[in-house]
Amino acid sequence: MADDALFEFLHMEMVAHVYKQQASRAETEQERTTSVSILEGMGFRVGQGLIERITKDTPGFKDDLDIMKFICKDFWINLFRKQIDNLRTNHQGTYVLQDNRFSLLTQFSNGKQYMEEAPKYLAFSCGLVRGALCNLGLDSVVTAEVSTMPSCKFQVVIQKA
């Protein structure tokens, strides 16, 4: 229980500094996309670690929909303490992972008080996913929504080669 506070607050102050870092360079659009694209590179870094630390003593994964069980299983187990609440797919590269009440957006509201500073914090989440299936295989765009706080949806679209 204690890990999982320590994750959140580490999370909230990585995403607080990043955030400031770049308003203190530039006031614009492009240093919004700069902040989330660094948060997502950060998280795309982790999540290759801890795949490589889950999947360590796992058999194969048959396809895609094999992967993608795995992750809203397994992965989120470790990273978030629960599964993921909802997989859907459309038998075509792209899934719909849904977390009803995902941690580190619990600290904020239940309300729409806060609907515009959400997505600054699912941007490492992102890449967390995207850098699990890097490595085992999957090249994919990871992006997330947030309709009502604390839920939220990510969409995974599988890039064929």
Second form
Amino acid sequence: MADDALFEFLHMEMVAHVYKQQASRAETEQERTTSVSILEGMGFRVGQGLIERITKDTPGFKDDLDIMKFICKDFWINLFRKQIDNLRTNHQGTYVLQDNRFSLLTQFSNGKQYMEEAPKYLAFSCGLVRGALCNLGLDSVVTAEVSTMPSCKFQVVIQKA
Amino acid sequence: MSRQSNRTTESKKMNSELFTLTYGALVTQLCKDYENDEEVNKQLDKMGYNIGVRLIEDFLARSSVGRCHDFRETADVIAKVAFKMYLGITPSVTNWSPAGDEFSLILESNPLVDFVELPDNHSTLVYSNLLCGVLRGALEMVQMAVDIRFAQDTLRGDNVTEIRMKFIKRIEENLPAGDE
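Okay, that one was the form predicted on its own. Can I see the form predicted together with the partner chain too?
The next block holds the full complex; its first chain is the one shown before.
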């Protein structure tokens, strides 16, 4: 029953570490795996594992929208103790999930300060969503944008096979 | 109503899985970044230290423990308050040295290692080394230099996880020059 604070601190350290490694990594690897993609990859694997645990006893989902609603409610509550505040869709595979008080950004700033740093702290969470969707059968691309902290929007684009 | 409360306890339990799985992803990434286990152990300790120096403030703000008068009290607070608050477990405090400066924390279960198995080629990896760093960093912020290491580890075949903590010295508070 780990505390929220533990995860937040661990996440901070992870981001710091991955970015510190960036310098040495750029020299040794052929392909440029950026820090963001590494964090996103970690989130992906964690998301895959988590969704399996969370949906163990859940009956199947009717459609994509049902899945997205689950992500916005149960999944988000599980991870961040609150729901997504706003879900929008164009009914053609694109969804925007808005969290007005994203827990990994609340300690950052209450506005525009440190805006450049924010994407680093969202990469892991984008991976979480992408991993969860992947194991629910949806291939997606997940990006995040921040205009005013601590509010942020996750954009999910479902890839048609 | 009852269904909702069921979900709350479940979500609390599941929340530790987020931490556990994230920790696993981190250790995996570290093993990729560094060739040998010793380096990974060192990194985990360093990261734990960075977390610990911040965590202590969170801990002191949320618990109402006052200053500990001796190392025994410190041990009790760590086991009964801190571990309970952050990891939901209460390790037992045993194996006090005769001088009273060294003790063991015995963890029957270690939430960090749920779902984890060490492969053979990582036999010297101290998977939960982050914990050592966290404890070391936190205690340093309350003026205690403590040496912390894992004496037993369930991942390496032992029955329990044992963390050995040895008091080294009290760190003197350095007041900035010019302060009264």
